[in-house]
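Here's a solo chain for you in structure tokens, the form predicted alone.
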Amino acid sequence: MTDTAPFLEIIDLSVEMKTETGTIRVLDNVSLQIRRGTTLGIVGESGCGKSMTALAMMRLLPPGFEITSGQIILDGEDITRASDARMRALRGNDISMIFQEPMTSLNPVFTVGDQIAEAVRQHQGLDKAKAEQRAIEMLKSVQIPGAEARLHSYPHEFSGGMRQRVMIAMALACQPRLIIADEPTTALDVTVQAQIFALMRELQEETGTAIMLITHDLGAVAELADDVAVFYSGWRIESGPAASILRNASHPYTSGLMSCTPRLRLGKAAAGGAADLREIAGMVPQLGQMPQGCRFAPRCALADDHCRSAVPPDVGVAPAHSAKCWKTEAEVLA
């Protein structure tokens, strides 16, 4: 159930933070697209702007942060101009978000059934009995055993993996057209991660929901994503089809992320040799202390004086694949 037209399109989005000494640009002219029924993986280190992009899309930016330019177009509607009432109608109903830590996202004093049912009653207008039945159906859909009985359990009575399943059930209860999954498996062991990913794929195939997967895990991207956008320091520095980027990473930062990903090499392991696992030297620059030219230049082995003094353009690498880098030799995009 895919469509070539973008269901959600972000165009030149900028977000700024007000401080006592002035404003700091947190997101700088970010552009993204997500097609119906597909998954876009957003990748990058902590502090690169991944979660801030999601909060801007939900119009839930923290105090002191605001969208200063750009558009967020959801199925033809520019929601950067939507009223607060319109956004309340869209959240949960059309756009849902799965947060990183389910224990802090779920209310500890209400049963999981009450929390799922409340979302359905608010957005779908169902009565109490029908909302409770929907909650049972959603718990079953995320493969929670004994859904009827667990409906009356509290969050602390569930394991981490089961709490994450509850969060997915809540996100899907109103059949949204877009789900934002912000590091949905960070605190889970690898077996539970695999189960959650399989569940997300299965539900997407059944409903045609678009997914934005925010992660630092390139393994998750390789498994789930149709398209990828790599973030660095408030920039989208590379984007394109997942297969193209994983096969032909064109920005030095993306290549560095891939070099940081462990790979199983049985030959070396058997011989006792070291694996080719490297780190990216340095740190992401602090907000308000961005370098003048390319923001990755201080950490880049390929950087020269031109990189350090001039902002790089977006360069076309392959069909629908671009990188923001002076060292990428291809067509400069307008």
Contents of the next structure:
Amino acid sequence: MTDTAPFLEIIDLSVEMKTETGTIRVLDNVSLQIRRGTTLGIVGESGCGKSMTALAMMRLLPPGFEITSGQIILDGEDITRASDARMRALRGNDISMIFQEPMTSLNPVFTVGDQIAEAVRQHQGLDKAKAEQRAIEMLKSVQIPGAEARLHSYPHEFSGGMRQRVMIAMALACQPRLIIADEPTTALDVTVQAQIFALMRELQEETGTAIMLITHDLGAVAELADDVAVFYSGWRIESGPAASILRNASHPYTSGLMSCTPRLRLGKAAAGGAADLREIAGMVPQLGQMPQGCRFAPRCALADDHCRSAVPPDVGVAPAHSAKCWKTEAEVLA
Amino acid sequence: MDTFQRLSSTFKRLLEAFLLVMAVVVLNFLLIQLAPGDPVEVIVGEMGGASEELMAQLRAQYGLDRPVIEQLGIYVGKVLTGDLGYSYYFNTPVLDLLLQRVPATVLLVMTALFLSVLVGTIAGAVSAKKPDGIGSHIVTIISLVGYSAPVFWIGMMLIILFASMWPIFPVAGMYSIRRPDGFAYYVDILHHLALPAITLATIYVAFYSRLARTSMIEVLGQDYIRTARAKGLSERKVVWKHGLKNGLIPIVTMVGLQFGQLFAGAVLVETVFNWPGLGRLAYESILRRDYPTLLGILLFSAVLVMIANALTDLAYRWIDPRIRKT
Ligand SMILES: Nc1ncnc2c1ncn2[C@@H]1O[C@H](COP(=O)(O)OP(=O)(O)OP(=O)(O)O)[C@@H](O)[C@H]1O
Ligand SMILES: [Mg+2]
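Having seen the form predicted alone, can you show the form predicted in complex with its partner chain?
Full assembly next; the chain just shown is listed first.
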């Protein structure tokens, strides 16, 4: 395998949820790649399947959800159907996840030191004292003041931002090669968001870990991401290098997002700037009642009958940059 | 300053407990005055009848001829000096009588409590792992039966099954007639303890398994459980470490609240199994109109419940760090 081979590759992944009335497809043939040591930003409106993608990668889909087709390949290993034991060896060790809700994602009845040390003891078999030492190092690396003393504190004694730092320390404790950060700053206030993003970038430079950053914050994407994947209602509708997408958004949905945040057009945005996804006119279709053709067609100014009747293909628009749109192809050909 | 605060809060609690106990004493005393039946008549009945003079003499001896308020004052005054009076029936100090009986009851109640919390929690947690699985339904049904069956019925059934039809346990009592020595003595007590403890535990097993099931289902859906899984922990650690310690919080709360009921249950079980504890003594004292003994038992139960609550409080603090600060 060459160095340019993606560290993580998702190929045509579909996830379905069984309900009493039938199955609902929450992810439909999603493909994406994360290169070693780089950051992939994932953006899209609420409910488009970002978290489901992340949980599918961890093989921690909630009960009722199931991977029905496609592959997840981690460093050359197909983990789509890997055993529970294999997944446990990978989780927290090779792939870690930071969740959206720092207030509820830590166990209230154990000290943060125990919770960090636990991951190290699980995967590296360190003894109690060594694991504790490692936990102190980790707390220091996420810049929690007074790490030695804080080791024995409980989650409720930390602020939201500090708790998220603890989560990051926990996720990084075993030096994973991929961290999935699912909206790590959504629950935090703006200044803290900027700190957390700065911290993540610093840690990435130190450890060379790859990051999958799920966010609503296009400013953060511009700042941190090497590549971007845009999701819409269970589809990955555009993906490519961040620079290419920000400069040259090719899906009408993506360019809609961009024009909502005009500063990005200049290719500059302060991390933590208030450049969130804004409303695009119209509603996301209900997952149960998808339009026949392009899922974005009902909200798309460019849509015609063809868009409404046939599912668009993935169209290459620039090196490594593609968009799932009939109109994009027309544009490029013209 | 911290120590001072802690001391003063401990003192406050002790004072509260003391006032509560005194309230219990007064209330029980007054309640018993309302109860029908005359102790002297019962005593005389046991003696095979007596003259009016003797009855009057007995009344005077026990102070029953004085006004209720005066009797109450005398009783409270004595209780404050640690004197619980004399049993009408046994003619021994009530305190001695109670101290003799307390260990048996504490042994029975604690064993039953331990059994029911342990079995109930495990059953509840196991069924919470798969709320729709067969195991879960079995636990639900068993706990429904256990919950609705009367204690004495369960006791009778166990006696019929395991002491009579298949006699692996003694029918009643706490010791064999010939008490063995040394280690065998304790084994003998445990052997006698089994059926009454299981009987008393049954209703609470049912109760705690339902509570644990609800509590664990909720806990296992929490975000921190997902975090534990995302760390790569085994399902065993996720459920029994990260889940259970949180799931125990409502259970510990209930243990504290239910302690009083457990004593009430002990009255029935001790009577059915002839277990020489406070409960059976309470039942017998009522029949004998042995009010000093009955009052003493009620007082003791109140104190025991309070001690139990204090212990629960400690356990609660140990489990849930969020309330440790107060
Ligand atoms: N527990 C659940 N039960 C039923 N449906 C769910 C559940 N969790 C998610 N879904 C559905 O699955 C779809 C994908 O959800 P997902 O959580 O991946 O969205 P998301 O892109 O992460 O959104 P957000 O930005 O709000 O986090 C949504 O339509 C959502 O309604
Ligand atoms: Mg999400």
